[in-house]
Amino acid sequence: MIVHKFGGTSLGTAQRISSVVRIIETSLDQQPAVVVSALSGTTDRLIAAARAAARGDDSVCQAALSWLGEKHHSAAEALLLATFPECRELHGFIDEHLERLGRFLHSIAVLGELTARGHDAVACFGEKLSAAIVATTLRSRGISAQAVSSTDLIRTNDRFGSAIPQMEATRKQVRDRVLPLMKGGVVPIITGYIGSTADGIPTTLGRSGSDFSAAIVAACLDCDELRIWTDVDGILTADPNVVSSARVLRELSYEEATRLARFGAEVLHPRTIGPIIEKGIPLCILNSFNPADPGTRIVQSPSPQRHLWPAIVSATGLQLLRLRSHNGPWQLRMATTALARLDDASIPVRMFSQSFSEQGINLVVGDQDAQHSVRLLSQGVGGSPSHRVYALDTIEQVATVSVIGLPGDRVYGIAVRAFAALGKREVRVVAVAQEAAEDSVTFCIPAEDVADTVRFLHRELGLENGKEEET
């Protein structure tokens, strides 16, 4: 028994979906379960119409609506022959999601509010469309397949955003409801993201969540392996659109995995590796574009012999925004108000330090949240300037790059290596973050310097040729 699961890139076209079915349809020997995500882009464009509903937006609500619309009718004309039974059916539970999406989107903007809970309810709809339109397409090509909304799985406590998984209601819904279909012969494709409170409230378990999703599943199913298809062959020393020589990280451990994700590794979410642990399932991060590719495999004890490398991480389509004090010296409840004003709006902040002597915060967040970001920490800076907590000072298009030296690689003071490689190449740091060990660090610097950077530290550090594979 195995569970794939596809994020949206392996989803975005109506020929990757394809690609997908076929990949299920080489594993119906082994009893899969399928987990997907939404179609790329559509999660960002239903958060993007949320926010607008809740400032009164409506030429935004319905170009995202429109831009919904045409994706995934798009998406079923060219899978489905307009004479499969189903092909009707499919376009109208397509239309009747983004009729029930447009009434969502209408309470906010009569509310004039986006809580945590309607940003729950908008953005699980993404998952719902993708699923019905994966099985609709297994079952037109002659494979038993069914949609399974996780809502009715994963139950969750009430923390919107980020919800945590009640682990024993999940095992025993998850059991109940997808093992029947698996010994069945159906292929139960499964809503990644999404869960649901007991009193049945949507619920999401935060950005990028259905691998931790799928992780739940396979646990839940003491499966005996977690495959997570990507766009790239596994987890990499670097960015392989930026470094062509970027080296495959072939078998690491559960807790060196957790490390790179927890750096912004892309191709996994940080919280995947806490549900297969315990039952010890093998991971693998998989190129659905590039499936005879090994890709890269995690496990509890990887092998003595493997070759292991230090890891660079990089993020681009980020916002620095400045917070400082107006007046009076910078405090740390002037910290802990803005990042917990973003917290409470679902927005990842993907790095911030602080700085007493500067008497402010740089927080880092994504292109798509900055706008969002501003107007809700000007919230903070309104009122006349005797009572204002904090002032906006800066925006900045940046970028992050992390360098990681994974444990165990004999490769220490590698945080070090990095600043004098930067210094080398006069790169401008913005900001920094950094553990107390040395074998890991975090440079926020301009955008257009990254793709530049990350290919000197590459190189500086060895990792061209090589130099760092003994371990």
Second form
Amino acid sequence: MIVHKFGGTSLGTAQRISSVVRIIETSLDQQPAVVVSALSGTTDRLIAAARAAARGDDSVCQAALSWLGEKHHSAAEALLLATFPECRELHGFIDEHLERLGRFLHSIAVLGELTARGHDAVACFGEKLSAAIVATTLRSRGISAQAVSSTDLIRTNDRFGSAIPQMEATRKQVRDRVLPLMKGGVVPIITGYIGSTADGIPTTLGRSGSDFSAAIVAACLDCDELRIWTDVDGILTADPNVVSSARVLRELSYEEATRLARFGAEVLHPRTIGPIIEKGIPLCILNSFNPADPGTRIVQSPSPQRHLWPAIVSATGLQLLRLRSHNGPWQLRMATTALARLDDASIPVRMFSQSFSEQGINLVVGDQDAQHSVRLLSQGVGGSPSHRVYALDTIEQVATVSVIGLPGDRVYGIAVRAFAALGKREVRVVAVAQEAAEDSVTFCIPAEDVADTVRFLHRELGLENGKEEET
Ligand code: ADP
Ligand code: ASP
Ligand code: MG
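Please supply the corresponding structure for the form predicted in complex with aspartic acid (the preceding block corresponds to the form predicted alone).
What follows is the entire complex, opening with the chain shown before.
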């Protein structure tokens, strides 16, 4: 028994979905269950629409609804022959969901507020649509498949936006609902990212959480292998879209993979490893654009002979929010208040650092969250300038670059080597964050410098492909 997970990058277009269907088809003898993300870009649109509804911006909501309609209907149209009996049903399903979404957005607009629960109620629409499209496409090719909503499988607490699964109840539901399908030769197509509380209220597991959903399903099924399919050949020493000569890390331990994911390597959600570690289920990160490549294999005990390299993780599309004491002394409470507000709204903070001399903190958030973050951070601390507790300003277009040593490699001193390399190139560093260890460091730099900086660091740290034999 295996579990496949296909990310938004593998489900971007009808052509991509056809490749996914082929991958599932060729694994039928291994009894697959499938977890899917939303089609690429969908969840960003949904969240943007929910936030726009709360501020009464109807034009953004309407634009999102038509974008979603076009994206899903055109994929369905290209994948299914109009003569296929379920074709009309699928288009009807899409319309019905978009109408329901429109009603949700309308209620948010009436309330004038986006609660965490409302956020999740909207954010979960993407996976419902993608699971229906993939399942119908499989059936149209003669493969028995059924869309399964993970609101019926993954029981969570009510921490909307990054809900915590309750494994015992989840295991029972997965085994009761998914196993009979698989035993009957039906491929379950399960919505990633979503769960529900004991009262059946939809929750989400955090952005990019479908990897985590797949790991939960894999653990509950005691499956033999989890395969996460994406658009690159596994986990590499740097994002291959930035460094074409990056090396694939062919074999990693669970701890090493988690470490890279925690630093923001987009390719793997940091909570993925938790559920599979106890049962020792191997995890393969594979490329749906290049299925023959062996990818990265993540296991409990990797071979001691393998070669490890440090990795460079970079992220763009970020803004740095600077909070400074406005009138009076800076208190740590201001930092905790700011972080709690963003956390309550499930806004991921990619990096934060504190400056005692400047009396303030720097918070790095995604572009899509920046405007909302500024609004949240301004609430209750705004008012007239003389009453403001802290001043807030934004530096747009920044990027983060982390250099991460992996235990077993020459980790100590990697931070110093990274500083030295950046100094040599005279890169402008806007902020720095470092754990009390010398084995990793994160820099916030201007976005325009990120690609050159990552390539330069990759060379300077001796990570170029071809310098050493890959083992
Ligand atoms: P999916 O939609 O399949 O979940 P993601 O966008 O979440 O895909 O993750 C895949 C992307 O992760 C790649 O396209 C790549 O740009 C990025 N990435 C960042 N760092 C790394 C890394 N070290 N190794 C591989 N991919 C990386
Ligand atoms: N669709 C969700 C997101 O974009 C979950 C995922 O892709 O893993 O965050
Ligand atoms: Mg992902």
